[in-house]
Structures are given as structure tokens and as C-alpha cells.
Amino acid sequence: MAPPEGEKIQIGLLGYGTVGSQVYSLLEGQAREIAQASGARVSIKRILVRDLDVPREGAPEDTFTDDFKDIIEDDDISIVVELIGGTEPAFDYITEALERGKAVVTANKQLISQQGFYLFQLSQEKKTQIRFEASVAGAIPVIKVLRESMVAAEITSIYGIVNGTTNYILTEMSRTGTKYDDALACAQEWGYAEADPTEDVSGKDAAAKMAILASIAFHSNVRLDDVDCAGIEDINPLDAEYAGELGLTLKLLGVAKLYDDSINVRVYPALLSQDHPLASVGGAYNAVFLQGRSIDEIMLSGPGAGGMETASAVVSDIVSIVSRRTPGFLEYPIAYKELDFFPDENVVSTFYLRLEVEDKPGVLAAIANEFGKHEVSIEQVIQKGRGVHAELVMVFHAVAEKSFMAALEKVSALEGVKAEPRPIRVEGGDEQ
């Protein structure tokens, strides 16, 4: 059955791999449920590819073209779809379009979290609207939510598992005592993990979501540089195994808090209580979990990855482009406060922490003497023997970490600890 009639929308869109081609089966699929939601029919005119001379199935051969000019320059195309990925020519791309008055559709969270806010500015100059929903945990709303349900909520702080690759790993780890490099195969073989998974497991990828969540959130430019991160790749299984036993559960998280006119934006592997909501997301799946001076708690998950997933979100903001013709204050997410950053030193955390240590009188009073010169308090201890080291896993009563950092320090230093300690911070408890 044929669309009903009503305005007709014509799309650019730059690119066609699994993400692109899924966006074109679903605008051609869903024509009639777009139309009758956006009173509008919507199609895609033209496709830019790199290489003509590839075969390529579902859309007419005459739509593909390997010049941009027959995109931009076309004043029938309203609305240009950016799925190439990268910051170059992506951004060259995005800018031209936004300058000649047409509407962006782009799931570039790397360009999105170091050049977001001059688009964003650019975007309300020329009166038109850049959306990016599918640059943060795929299907999942989160952007949408933040950006207009969220609007008055005043978030305080943001808790995402917003990788699904490390999710994957952990939980495999945790689930079975895998260890790391076996677990990222396992990972890569079912297809959650790329061959060169660098960006996912040292926590760049979430990094670059954190920064674009923190922005909308808290109405200030936080770039990917303003995000410290650290990955999963040192993870010991033994961490895991302790974790359970002591009701934890390891997640790879991005948190961003506000403290009064301040922020702090972090990635790095924690350990949460296993009756925290985010403690029960596993596998690929991503969640992001909200906290708010007017809504208490709110929780957001689903697949986080995925070609139909992403291009979901892609067809979604499209349409919200297409319903909202004239944009208004909500379609322009400008970062119009200035927020500064708070110091990492100076946050409160809780930490876990596991020490290789000789197994003889003296060496734990040792450990908690100078703990207890920093003020650093402990508050449950587990300890067993391994030939002829032991295993002292200790977890502390919240303190700022810069105590915590300092203590350690003194710690690794002692002559019973055997190996380099490892902290893992925890969340979710009091401190929060």
C-alpha cells in the first residue's frame, strides 16, 4: 500500500555499509508508518560512496554517486545523513550542510564529542537541526530522553555501560573465570569485538560517549580530551572471582557527576553492588542509568551495537527532523552554561583493592598502619593464603582519592607486597 500523500522529504545520504544500507531498507520498508508519523514522505535521493565500481544491493544503481557536490548542491535534499565515520572529511561534510541550511542525521560520537559544540552553535545559527542519537548506546533513546524529557530534570549525575564489547568481556569473566585475552576472542568470534578492539578496550570509545551524555546532561561543552579513561585490559579474573564472594560485580563504566558548578567525566572499570540496577546488564548490552534532584533514579538499557539498531536510531531522528519542521529551543542542544571540571584528586570513591603479599606476621598490620596514616579506612578485609604468598583483598570506606592515591603509594612500597596493586573503584554506595 502506497504512503498517503504529504510534503516530500529527499535525503543525502553519505555512506552505504551495514549501517547505511540498513537505514535505506528500513526508509523504503516503513514508508507508510514514517509518513503517517510524520505527514511527510520521506525517501533517499542520493548516496555517497567511495567506489562506483563496487556492486552494491537495494538501492537503484543511478542513486549512488562518488562526488558530495551532487548532495550538497542539490536543493531538493533536505536532509543529509552522515554514517562514514571519522573526523575527516565527516566534518568538512556535516559543516557545509549545516552552512547551506539543511538538516544533520550523524552517528559520529568521535566527531560528535570533539567538535559537538561548534556544530551545535552552528546548527542554531542557520536555524536548522543536527541530531545524534545513534552516536550513544544504539537503540537506546538516551539522547532523546536528556535532551527533551529530561530538560528540567536536573541530572546530577550519569552512570553508562555505553560499550558493549567490554560488557561482553567482563561478564564472560566474571560468569566463568575466563580470563581477559580469552574472553576479547570469544568476543571477536561472535562478532561484539573488532580485530583491532583497541578503542573498545581501553575505554576510548566510551570515553567519546561520556563526553557527548555529560554535555547534553549538564548543558556544558565536555570534549573527549576532558575524559579521563582507563580500560579493561589489565582485569585479573581473580578480581571477579572476589568480587563475587563479596556481592560486586565488574562493569566498565563511564561516570559523570555534577558538584554544584562543577564536573567530573571518567571511564574506568568498577565494581558494583549486585543489587544495583546496572549490575544485572550483561553481555553486549548497554544501560545507562540516570539520578536527578526532580526524578530520583531513571534507567535506560537495551542492544547497544548492531546494524539494524543503529540505523534505527538514525530513521528515528530522521523523523523527529521531519515532524519538527521548525526547529525550537529543544532541537538546538547548545551548551549554554560553563561549567569547570572537577578534580579527579578530589572525588570521593570508595575502592577495592587486591594485594599479593608474603604470607608472615606483620605484613597486614603493615599495610593498615600506613593506610591509617592517611586517614584511609578499612572496611572488610578477605585474606588467603597462596603457597607461600597470600592474597589480601581489602575494601575502603569512601575517601577523597588523592588520600587514597597517596596511602597506596606508600603501600606498594612496603617490602612484603609482592606485585604492583591494582585499585578498582566502587560505585553506587554512600558516597554517591
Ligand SMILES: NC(=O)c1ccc[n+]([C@@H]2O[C@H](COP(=O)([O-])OP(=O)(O)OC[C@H]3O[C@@H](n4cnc5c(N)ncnc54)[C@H](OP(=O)(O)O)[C@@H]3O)[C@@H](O)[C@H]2O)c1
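Positions refer to the first chain, counted from 1. Nothing here was measured: the structure is a model prediction, and the numbers come from that model. Under this definition, the rigid core comprises the largest set of C-alpha atoms superposing within 1.5 Å between the forms. Compared with the form predicted together with the named molecule:
- Core-superposed comparison between these two forms: CA of residue 352 displaced by 2 Å or more.
- Core-superposed comparison between these two forms: CA of residue 401 displaced by 2 Å or more.
- Taking the rigid core as fixed, one finds a CA shift for residue 411 of 2 Å or more between these two forms.
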The other form holds:
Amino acid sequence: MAPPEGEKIQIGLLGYGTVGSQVYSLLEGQAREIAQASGARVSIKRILVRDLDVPREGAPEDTFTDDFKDIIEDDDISIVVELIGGTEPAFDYITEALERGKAVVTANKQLISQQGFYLFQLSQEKKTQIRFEASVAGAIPVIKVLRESMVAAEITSIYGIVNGTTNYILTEMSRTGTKYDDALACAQEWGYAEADPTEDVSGKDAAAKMAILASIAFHSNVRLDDVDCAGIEDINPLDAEYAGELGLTLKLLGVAKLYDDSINVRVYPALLSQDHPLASVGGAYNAVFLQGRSIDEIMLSGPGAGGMETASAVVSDIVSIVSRRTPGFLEYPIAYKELDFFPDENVVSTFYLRLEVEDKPGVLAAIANEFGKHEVSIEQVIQKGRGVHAELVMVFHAVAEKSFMAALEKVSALEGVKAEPRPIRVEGGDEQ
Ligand SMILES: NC(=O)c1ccc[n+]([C@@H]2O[C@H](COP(=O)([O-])OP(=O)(O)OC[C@H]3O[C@@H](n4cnc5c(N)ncnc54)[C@H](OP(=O)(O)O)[C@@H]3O)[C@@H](O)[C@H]2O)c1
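Structure of the form predicted together with the named molecule, please, following the form predicted alone?
So here's everything in the complex, that chain up top.
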């Protein structure tokens, strides 16, 4: 089915860096899906950059401008997407866009955590919208969930791992006993930390995000300055190690709680019991754990940063804005594609297998040989029991299911293999 014709919506993009350039390529590459979901044809008309002489890939050259007037004074541009970061001139640009009744999308946590309240009021006064999903927890749609899906949830507390850099560093310290400085250097080498990591490791970045989340969850104005924060610079690796021995995991947590008519929002290093859902959120991942009177507990987790991930949140805000003006996805069929089904036998899977075998020389070699012939490689094998009750328990590297099943058929027929083997798929292994 062809995408709907729909209204034409034009965007002015401010900034063409890591996120801005990915927003451009997502809007181009996913044009059909976006048209289908929003009921409009959405495109970027102009892009603001500082230096026009810098060569840039993606958008055509005549899209770029170094003059904000080309965007703000263009009446065809109805949405301004701010991706330059920092508070100035972003604040002035956003204010002017809202003043003129244009809708705004931004990923700017510094700005929203400091000036959000003023901007929300201005957007209401001007009967337009400001959306900022990408300002907290990257690709995780926590703001939309809080504002829309949990409108009646009566949120009582939010626990967030909302800074990927510090979570990566603490995960490394706990996992390997590395000192803070070495874990930070490693995070910088892998691109999980900036050359100047101060905002992240001091807890200030997490504080800005918790201010935004608390404002939305508790419908009250929480600014960055209202959030006390302590960072992870002074964490001793011994604490991470001893915590592990006690069954506890060290995290930099943002905690926002509602106490009757007051709220408390803070960021600090904290120990979590290993069975807490947030304890297993490792590396550069983010997660937000919500508790509410009518929802009990819900956790959202995923990549907290990255150009493409953040861009996907920006695009979802654009679609939300456009959908409020057009019939949108509710008016179009949900299943508008006719995709083929991918055959089960070609799915790449990891398997666990328990084989009842005769405990005699040559059996394991014959089994390994049969799997090898089908290019099925064994990751781990352990032997349980002896004599008539011997068992081999095996885990395999990911492989196309047809190769595994073909090998298994041969293995089952081997002399020395007793009962019919029953493989179980292992999820979360090295399959793609
Ligand atoms: N990167 C992420 O993973 C991520 C995740 C979550 C949120 N964010 C947020 O997304 C926003 C953009 O981040 P980013 O990583 O894309 O930043 P970036 O790579 O540094 O890109 C910023 C872009 O804005 C341009 N710019 C800066 N000041 C400008 C001005 N006064 N006029 C015109 N253009 C200007 C820069 O131009 P030059 O190239 O000339 O400097 C650059 O193209 C920030 O608010 C950031 O906090 C980013």
C-alpha cells in the first residue's frame, strides 16, 4: 500500500552534529514509516550550522544556512528541532520559535532542566508544543510513558540509572576490581566518556535528567539546582569488591520520591541488592524504575545515548507533534506491509543440549566430530554422572537452526547415544 499523501510538514533543524545528522538520515530513510504513522509528509527544509564552509554529508548543500532568520521567518517551517546543545543561544532560538507558534523538539537536558518550566508555560500560552523525549535516557521512551501511558499511575518514586558513562565505569570497577582512574580511561578509550567527563562523573548530568523526570512524574517544577548530587570520583574499588561479596551492586542512582505533599530528588552512589531489577543494568545502559500506587513497579531500560538512538527519540517527538494535527496512524491500517515470513530453519540460534550417553572411550569424540562436520561448534561441555547414567551437557555457539538439527539427527543415531536428545534454545547468547 502506498504511503498516505497527507499534509506536507517542514522542519527547521538547528545543528548538524552527532544527533542532528542522524535525525536527517532517519527522516529520509524512514520517510514511508513516518508518513504512515503521522499521516503527513515530513521533511527538513533548512539546517542551521555555524560554518557553511565545513564539508557535510547527507543533506543537499543549499539546505544549510548560518542565519537563524532563514528558519524562524519561514512560515512554511512549523517545527523547529534544536540539536545544538548548551543553554545559549539554544534558549533564545527555542523561545523565539515558540513565540511564533512553531512547535519545538529538543534533546537539550541542560536547558530543559533549567528553563523547562518557563518554556512549557510559553508553549501553552502560544498554543503550541515543546517535546524533549531525547533529553532523558536516549532511546528509552520514558517521558512519553510518564506523560501519556502513566497519567493515572500516581507515581510515588523513580529510581534511575540515567548516566551511561558512570554506569560503565562502576560496572568495570565491580567486574574487574579496576581503580576509578583506570576505568574512566577505559570508558574514554571506548567512547563512553567525553575527554572532559566532569558533568557525568560529578552526577550533574544525572541530576539534570532526574529534575526533568521528577517534574513530569510529580507535576511540579523541579530545576537542576533543586537536585543535590554526589558523583563517583571518590569511589574506592574495595567498596565495589566488598559490596559484591555481600550480594550488593554499586550504581550511581537518581532517586526521586513523593512524600505526601513534598518531593525529594537526589543523585548519589548507592548499593542495590543483586535481585533488584536495576542491579542487572550494566555497561553504558540506562534504566528507569517507576513505582506508583496503581502500577506497582515498571522498569524501562535501553541505550541511554548514541547519535542514532537519540535521533530516534527526536523523530518520535516529531511524529507525536505531527499526529496531533493530522488524522495520524489511527486512521490508517496498522499492518500496511505484506512481509514474507523468515523460515525457522534459517534462524540463527544458540542451543543447550543434554545427551544421555554410554560412558566409554570415543563417544565424546564421535559426537564432537559429527557436530564439526556440520560446522556446529561447541562452546562448553560438562560431563555429569558415570557408567550407565552418564550425561553430556553442552552449550553451542550460535548457528543456523538447520545445521544444528541436521547435526543432531546424526548425533542421535550414533552408537553410545541413548535417549532422544532434546535441545533447548538459549536466548541472549551470541546469536544475531
Ligand atoms: N550525542 C548524544 O549521544 C546525545 C544523547 C542525548 C542527548 N544529546 C543532546 O543532543 C544535543 C546535540 O548533541 P550532539 O551530540 O549532536 O552535539 P554535537 O555533535 O556537538 O553537534 C552540535 C551541532 O550544533 C552546531 N552548533 C553549535 N552551536 C551552534 C550555533 N550557535 N549555531 C549553529 N549551530 C551550532 C554544531 O556546529 P559545529 O559543528 O560548527 O560545532 C554541531 O553541528 C545536545 O543537547 C546533547 O546534550 C546528545
